[in-house]
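Given next, in structure tokens, is a single chain: the form predicted on its own.
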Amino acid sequence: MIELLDIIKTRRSIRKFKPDAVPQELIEKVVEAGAYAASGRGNQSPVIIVIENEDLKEEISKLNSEIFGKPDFDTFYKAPVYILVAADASANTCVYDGTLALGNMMLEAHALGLGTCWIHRAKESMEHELYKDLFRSLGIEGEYVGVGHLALGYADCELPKAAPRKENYVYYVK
């Protein structure tokens, strides 16, 4: 068995995916594994949108190109799963609750053997139509604030190595 703690040290962002599918019931541990994410106060503000539709992914891919200024760059790194984040506006702790689920995904994850990758501007796509539009197809109302995208599926290259931890990380008061 694999101690939580070794997933933590091992979990590392993935950029090269294979084109294999993941199967269902993975993705449903993982997606489980952030909606049982801490949130302030118990609200649970964040949805999380798994997106597995080809066309969806290609539009959302352009558009993250877009916005990060590399129209021709691949920000999801060819994964077969993208899955968004967002979390309601109205929540204090939004983007705090988004993301602690991003980051129990990436950790379940990685226990299955999945690689992961957040892939940020989520805050500035869900000011365009497309993701308005993925919203109401939904049926989800009310005003979101993206925290982030994840990029999900099988890793297409050897896993990164830590970096050593910086000196002065941690302090103790006795």
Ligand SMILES: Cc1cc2nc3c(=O)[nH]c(=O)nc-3n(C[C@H](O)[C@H](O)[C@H](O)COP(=O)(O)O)c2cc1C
Given for the second form:
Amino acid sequence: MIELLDIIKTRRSIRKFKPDAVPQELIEKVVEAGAYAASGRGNQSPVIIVIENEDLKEEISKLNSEIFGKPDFDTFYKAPVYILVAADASANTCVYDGTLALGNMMLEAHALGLGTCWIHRAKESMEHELYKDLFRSLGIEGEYVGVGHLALGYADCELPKAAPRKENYVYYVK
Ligand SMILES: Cc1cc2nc3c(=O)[nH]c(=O)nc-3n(C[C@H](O)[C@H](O)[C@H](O)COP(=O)(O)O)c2cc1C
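Can you swap the form predicted on its own for the form predicted in complex with the ligand?
Once more the chain from above appears, this time first in line as the rest of the complex follows.
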């Protein structure tokens, strides 16, 4: 049996992906892990949007790179699947809720033999028409805060090693 702690300790951010498509059933398991994350008062404030449309991916990536200040750098590392997590701004735990959903998905993806990398700048991206249009097209109403994206796919590299943990990370008070 694979211990959950082993999954947690061996998950690493992946920044080189094979172009291979990710089977739908694996994507569904990954997003299910996100949807089952804890949320403040059980509010389920996040929404999880899986993006495989090549034109939209290109636009998202371009916007992200521009916000990053490096327009020629592919901030999504050519991943075959992008996942956007945003959360209902009216929930006072929205960013925490979305972050936990992203964390769950990273772990589930790794457990399924997939690689992920958190891609930031979702908050800034949400302010652009591209994201507003996307939400409108999905019929998502109300104010949402962009929490993060995942680049998802099969790693095209060795799994990087975890950085040693800093000293004094954990304190016990008995
Ligand atoms: C809030 C947050 C934002 C991040 N943003 C990015 C990003 O935009 N691009 C990227 O390549 N990695 C990003 N990462 C990944 C971190 O760089 C990575 O988790 C860190 O270097 C530790 O490596 P590990 O995930 O392999 O343990 C982000 C991670 C977090 C938690």
